[in-house]
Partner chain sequence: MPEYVETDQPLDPLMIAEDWMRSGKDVAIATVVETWGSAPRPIGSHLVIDKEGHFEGSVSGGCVEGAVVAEAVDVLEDGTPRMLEFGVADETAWEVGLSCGGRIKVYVERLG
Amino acid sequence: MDPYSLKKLNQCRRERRAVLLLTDLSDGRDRVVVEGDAVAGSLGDAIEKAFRSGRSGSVEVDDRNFFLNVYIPPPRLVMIGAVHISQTLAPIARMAGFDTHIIDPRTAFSSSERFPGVRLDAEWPEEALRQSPLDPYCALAALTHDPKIDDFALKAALEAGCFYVGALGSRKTHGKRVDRLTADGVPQAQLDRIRAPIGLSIGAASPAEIAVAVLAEVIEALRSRGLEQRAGKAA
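Coordinates of the preceding sequence alone, form predicted alone:
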């Protein structure tokens, strides 16, 4: 590997940026592609697909063979609220490969007995997210129904470009939430990114079923990163 490529690759991984080492198998030359870099043609399509899937492999483009070695930051799911939904969502998200983090300043809910083996911060989101900032490879699920807890976290997630932002509550509740965030200066384009009511529409009723619906929606968002922007450009 070219020393410059290795240095850039390691820097991107430290910064939690998705990066790919593209190697031309005919001559061994390589270069680093960061997610979002413009690469034209069929090779660019193959690179986009690799970033979405997180899978490395070889591709043939225009009678040339390339190996795409993909490095995706471990996806992180931040749950605002140590609630019943979180009790199911945290363990199944871990099984699906997500780093999990629960934030809830209400100490009656935020106990290790209720959430064994889960990173749990019994702090306000303002403090917890200052210590552990969000980034584009984070998903945030606001689950408390309490604007004093949820609203700051939602705004922070939108500003950080999290790949998924969801909030529990009815459409009426979400309408009031949008009014508050609008008054707080959040642009409409960002507000449109909030998934509310949270979770895929599968008729979920119990907290455990809602947790499954939320994780499914999070995975869908993770694997479709960038497709909406691409569709918008094509239109």
Second form
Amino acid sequence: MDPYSLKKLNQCRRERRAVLLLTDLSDGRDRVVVEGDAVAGSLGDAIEKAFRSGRSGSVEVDDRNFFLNVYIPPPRLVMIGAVHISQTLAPIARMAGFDTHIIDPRTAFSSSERFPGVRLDAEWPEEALRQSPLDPYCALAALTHDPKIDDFALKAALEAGCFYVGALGSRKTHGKRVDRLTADGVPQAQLDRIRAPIGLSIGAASPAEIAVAVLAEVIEALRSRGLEQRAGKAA
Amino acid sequence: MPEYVETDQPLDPLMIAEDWMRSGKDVAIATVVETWGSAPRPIGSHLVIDKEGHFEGSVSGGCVEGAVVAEAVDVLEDGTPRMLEFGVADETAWEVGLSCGGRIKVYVERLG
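Could the form predicted in complex with the partner chain be shown next, to go alongside the form predicted alone?
Let us now look at the entire complex, which starts with that chain.
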């Protein structure tokens, strides 16, 4: 492997960018392709497919055997609200392989005793998300019920293209939320991406059950990433 | 020590390879490029090896690492990449086979 390739590969992975190492197995030469880089021809098609599926593999192009090793950033679940639901949602999301991050400026809620082992920021989302920005490999669940805390984060998640954006609250609450965000300039197509009421419809009643419904919905969104266009349906 | 744990591995083989390279070590990188059947580690998994035979990561969860490390030392010597194949049908299966019955192909190359 070219030392330059290794440095670039690791740099992209640190920055949570989807990246791929393309190795020509006939001569051992390699190069790094970042998601979005234009690569022509059938090799380009194979690269696009690898990014979409997240699966590494070999491909033969013009009698040459290439190995495509794709590195997709680990999914991260960002919870707005150090609330009762988050106390279950954070640990089960960790078990399912997600990085987790909880943001809540209310210090009474954001205590490490309530969230052992979880990354917890007792900051406003404006500040916490500036230091740790959202990206397309993040899911965001707004769980505080408080527009002062939730709204900014929801808008940021839509702008960053998070693969999942969900918000707690009844249809009525969500209607008011949509009105506020519309007035704030968020386009309708973006607002339609918010999953509300939050969570898969499994009749969840307790906070822990709602956490299960939310995680299931997040996993569904993660695993169908990129399938929406192919199936021709809106999210 | 951080108060929280991220799921991305602290022992990430490619990050370790970069550290080793920066400290002036010769490094080989082994990568699973093909699997058949119930292979223990997915395509793309890495094992990184230094000249003294120290290694991090895994290509099989422990079954064939010893053989890969031995080959890697040769790769570091001559710089020529090698494609290794392991499985129950392999002639070395008795020594370094995959007990799960799967087969894997591992590409071993020198860094730089």
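Positions refer to the first chain, counted from 1. Think of the rigid core as the biggest set of C-alphas that the two forms share within 1.5 Å after superposition. On a predicted model such as this, the values are computed, not experimentally measured, just so you know.
Pick from S170, S112, H145, P73: which one is at the hinge where the rigid parts meet as they turn between the two forms? Answer by hinge criterion: P73.
Treating the chain as two rigid parts, what rotation angle in degrees relates the smaller part to the larger between the two forms? Expressed in whole degrees, the smaller part rotates by 27 degrees between the two forms.
If the rigid core is lined up, how many Å does the C-alpha atom of S42 shift between the two forms? With the rigid core fitted, the alpha carbon of S42 is displaced 11.0 Å between the two forms.
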